[in-house]
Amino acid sequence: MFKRPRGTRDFLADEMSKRRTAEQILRATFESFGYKEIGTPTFENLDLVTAKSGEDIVEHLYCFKDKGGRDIALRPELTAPVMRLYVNELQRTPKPVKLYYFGNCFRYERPQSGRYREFWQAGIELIGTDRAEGEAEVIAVAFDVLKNLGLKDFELHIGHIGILRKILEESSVPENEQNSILNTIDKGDGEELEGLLHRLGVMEEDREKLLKILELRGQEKEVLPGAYRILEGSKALEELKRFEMILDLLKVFDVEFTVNLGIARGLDYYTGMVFEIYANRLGAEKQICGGGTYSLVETFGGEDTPSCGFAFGFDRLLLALELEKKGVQVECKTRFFVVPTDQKLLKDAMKISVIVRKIGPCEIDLMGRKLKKAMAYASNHEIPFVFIVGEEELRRGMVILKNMGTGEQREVEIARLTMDR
């Protein structure tokens, strides 16, 4: 027997039905806000990936040289390919450009619960606007996805990296060192953070300001007054006012959120609002979505263009639904099953299945079973209706229709089946 590669999975029919149903809900939600689907290659030039994520990511990639000697990598995420596509094809498109994607990604990491070497991402990118209403809409799309899927036990936390950057700017911290600080904040190591701030010469007043801001977490009415007091007289106040505008607009979308000014999203390209969504039942690896406002277009050779987006970890999202003991609700796709009572009626049964298939998904017995066993097959596969093709009924132009849920059965005129389409 051949084993599948480590960190990959096979999906049986029931699991694929759940995945496809969830995927359809994501797509429908994205499209309800006017986002259009795009697709990018499964592999990209290695320099595209390192341009966004740095050289250190190479050890976590599936990368190789192709037959032309080019360095290629299986995509580890989808934002960089989408930005490349935008720069190549869409820069002159009227703004904003609203895109969504769904695809598999690959990382060479140690497999664990909810983390695989092949995994799926779904997300959106809003390109060309940095207005508060755009940022609020992006968050609202993510929130609506979870509501439409029926997930209950989750938290949406929103912060603003622009506030943190302004505090550091006032202390004359260069941008590359700001990124080091933000990465440390993202790791959640307070002791390491304080040591780094000392080493980089961040003034005591600004250190205290930053550390106090990072502690602010809770409801908007509790957090914002404290933030305004801490930032009094600071250039960061402008960023805080902008952040308040986003939060105010989220109420119009009926989005429930927690303000968390300690979120840093340790990636260098984030510039403003950031958010993360946690599914509490997943334990330590509970983040199912992350995103925010960023600047990446110029990294790939385009004009400086504000952007905002997010990505869902699709596999963790499905796991969170399963842990709520509900999963994705899937209807049986086969609605009808056609069974001849005798094999000499097989061709007649096949003709009837062709007609019925125009009404809805239909199977025909392919095993030559006796009626009792054929009915057991339909029951085991939760097929709701069975057409029984009998010799006597055929003579009268009729077929028996049995409701498997109620046990009720009645004769149906075959000619009527073509009319009922």
The other form holds:
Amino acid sequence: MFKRPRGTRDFLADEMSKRRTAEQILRATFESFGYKEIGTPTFENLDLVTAKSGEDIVEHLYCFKDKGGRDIALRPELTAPVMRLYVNELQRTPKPVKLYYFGNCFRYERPQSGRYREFWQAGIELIGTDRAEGEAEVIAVAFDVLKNLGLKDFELHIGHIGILRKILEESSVPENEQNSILNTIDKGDGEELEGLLHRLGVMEEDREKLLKILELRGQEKEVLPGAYRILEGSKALEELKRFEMILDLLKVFDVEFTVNLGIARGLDYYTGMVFEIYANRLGAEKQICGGGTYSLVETFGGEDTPSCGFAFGFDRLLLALELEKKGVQVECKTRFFVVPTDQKLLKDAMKISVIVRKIGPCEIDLMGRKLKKAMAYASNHEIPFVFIVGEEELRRGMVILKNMGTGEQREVEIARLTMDR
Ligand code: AMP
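Same protein, the form predicted together with adenosine monophosphate this time rather than the form predicted on its own?
All chains and molecules follow, beginning with the one already shown.
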């Protein structure tokens, strides 16, 4: 017996069908806002991946030297490839550029429920605008995906890294040190954070401000007045006003959210609004979506261009739906089944299946089974209609159509089959 590689999965037909149905809902939602699908290679040059995520990412990558001695990595996510594609092909395109992707990603991680070595991400990137309505739209797209999938038990948390960066800027913390502070915030270790702020010489007053801001979490009405008070007289106030504008626009989209100024996302390229969505029932790996406003185009050799986007963990989305006992509805795709009453009518039955396939997906018995067994197969597979091809009916140009749901059967004229639709 051969085993699958660790952290990978096989998908049987039912599972695959559910995945495709959910995928369709994601695509339709992205397209309903005007985002267009793009595709990029499964593997990229290693330096593209490290340019975005730093050298530390290598231990989480599937990477290798190809036969030409080039360093290659299987993609761990899709924002870097999309940015590369944008810089190579789309910089001159009128703005904004609205792209979406759906693809498999690979990370060398310790597998557990909701964490795999091959998994799928679906996401959008809005490139070329830094207006609040763009940022609000990106969040609204993510929210609509969940509404359209029917997921109920989730929380959308929105924060703003620009506010945190401005507080640190006021304390003259250079950008690279801001990044390590944001990383530490993301890890959630309060003691380590306080130690680091001390070591980097962040002034007492700014340290206080930062720590208080990080604790703000709740409904907008409860949290924003406090934030205004804490940031009084600070440069970060401008960022807070901008944050409030985004939240205000989200109400137009009927998006329900929690303000959480403690979100740091732990990645250096985020500059402004950030958000995360958690499916509460998933336990440790409950984050199903993450995103925000970032600056990456320059990293890949293009002109500085504001961007905003998110990535859904598609596998976690499906797990979350299953846990709500909703799953994704699948029904048998085959609509028709054709069975001859006698093997000598096989060719006639096949001919009828060719005609019926023009109306909808159609199977024919391939096992030489007798009528009763063939009907049992159709019934087990929940195929809704069966054409029974009998000698006497054929002579009159007719075939029997049985509705498997009601048990009712009638004769239909073969010549009119495709006309009767
Ligand atoms: P990230 O690119 O790390 O921000 O991840 C975006 C989303 O992908 C996360 O919110 C997760 O839902 C999902 N994700 C990340 N890593 C994995 C993994 N190893 N297995 C399954 N889903 C993952």
